[in-house]
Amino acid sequence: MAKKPKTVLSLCRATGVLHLGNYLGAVRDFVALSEDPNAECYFGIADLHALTSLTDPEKLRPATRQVARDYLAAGIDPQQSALFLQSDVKETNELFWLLCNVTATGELLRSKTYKEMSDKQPENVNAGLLMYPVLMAADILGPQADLVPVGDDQITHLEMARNIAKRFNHRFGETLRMPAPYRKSSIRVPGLDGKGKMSKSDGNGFGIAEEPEAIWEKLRVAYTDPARQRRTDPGNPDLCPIATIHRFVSPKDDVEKIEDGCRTAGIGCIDCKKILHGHLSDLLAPVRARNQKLTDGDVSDALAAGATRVRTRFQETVATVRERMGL
């Protein structure tokens, strides 16, 4: 008997252009998963979740489509995997409400994300932020996901989804599949400003489909070890974000030569950046090539097809949940 594929689901927020950190930390793994014959993949763009903090429709709509385009450019094949907008799956909202009725309020109030926002920006806390984990649970439990790729910041939300599923099954009978985290070694790509990880909000990175010339302009002025004021000053690659990025994208032999050259002042920072730029250009060349071929129609067609596929899975789950709850 053929092995039944595992259902894999991941949603990302509608943040706009995907940067190198997104690609190395998650999207590259998604592409590999999508090519695995033992995985049935659903990749969503969480535009409903984005409403908790982003309320300008003139920003949300293009940001949403940009993420979809970058996913396709990165190598997600819509013939193999479903790429969809969260808001296009109307059943998500119904399942969200049904699950609210088996979710403890105290558990939501103790949510790390909710507590952090309440402390840092109390004026921006809304009911949507409080209910965020239940909507995420609906996203996961609707298609009966087996595996959910998550980072450290989302693992508690996945655990809440598991608690909700467990509570529902205990009360109404075995209905919802228990999702498990899919985790690989965490990759934290530093920002080019040296102040933390690469992020869209800080503007300290570059898009995965940017032209090599544009990437070089950002690399050229990127932060390096402050001890290297002159070409002849020895440095410490452990303090340099450029050296760290080398470790993620460059061959091992090059990394060893560059780090030794940094410590002995045998190589200058500009030379180091030029070598990195070459490896980045090679790594991202297929992404740029696919991006150049994509049309707006290709993106729309992929999202429509993906929504149809995932809605079929959701409809089966919602029908069963409704029946079990007495509707």
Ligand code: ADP
Given for the second form:
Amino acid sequence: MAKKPKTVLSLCRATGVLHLGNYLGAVRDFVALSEDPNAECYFGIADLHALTSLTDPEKLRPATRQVARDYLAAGIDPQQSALFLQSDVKETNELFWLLCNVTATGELLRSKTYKEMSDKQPENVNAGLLMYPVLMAADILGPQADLVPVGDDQITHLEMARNIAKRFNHRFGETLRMPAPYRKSSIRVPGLDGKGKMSKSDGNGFGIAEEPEAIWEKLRVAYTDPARQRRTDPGNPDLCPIATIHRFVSPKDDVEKIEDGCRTAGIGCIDCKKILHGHLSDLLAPVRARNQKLTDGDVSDALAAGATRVRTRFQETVATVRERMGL
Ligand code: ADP
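Switching conditions: you have the form predicted on its own, so give me the form predicted together with adenosine-5'-diphosphate.
Once more the chain from above appears, this time first in line as the rest of the complex follows.
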């Protein structure tokens, strides 16, 4: 008998243009997973979650659609996988409320992310920040996900979703499938400013569908090991974000050549950046090509089809949960 595909669910924050870090650290793996015949993938864009931070409505809508567009450009095939907006799945809200009643308040109050977020925006410690993990549990348990790709920062939220499912099943009988973490690649792409990881909020990266010329303008002025004041000064590739990105995208021979050249001042920073630019252009050429062909209509169609598919899964779960809870 054919093996039943595993249901994979991943949610991404609605933050606008996806950068190289998002691509190498997450989206590229999602594309590979979506091509696995043993996986049925659901990719959600978490616009409801975005509301917990002060958001400008004029910015949220385009940012949400941009993520959808970049997922498609990255190679997610909407015929194969469901790409959807969290806010299009009305059933999430119903499941959220039902699950609130099997969620321990203490666990929510102890959440590290809640504490961090309330420190970050003390002027707006809204109830949404506190309830965030229950909404995430609804996102995961609604489509009965088997696997959830998570990084270290999200592992405690997944643990809370598992606790909620366990408590529900214990009280009302086996209903909700227990989701397991799918460890995604743990690479950390550094920002071009040399100050930490590439991140949307720090504006220290570039979009995956940007033109090569625009990417070059950002690479050209990127931070490198400050020890290399002059072309003849040797450097240390371990202190240079450009060298680190080379390790993720360039062939082994080139990596060895540039690292050796950096240590011996055999290659200048601009030449090293040019080599990286060439490899990045090759890597991202298919993304750019798909992006050029995508229309707004394609994005809307993909999101509508994805929402229909995921809602069907949610409706089954919500109907059983309601019934078991006595509604
Ligand atoms: P950002 O930090 O730019 O706001 P998110 O926190 O929304 O990005 O992350 C979306 C996904 O991309 C997550 O799976 C995260 O692990 C991955 N990611 C984000 N930045 C990087 C990076 N610099 N290197 C590797 N992966 C990253």
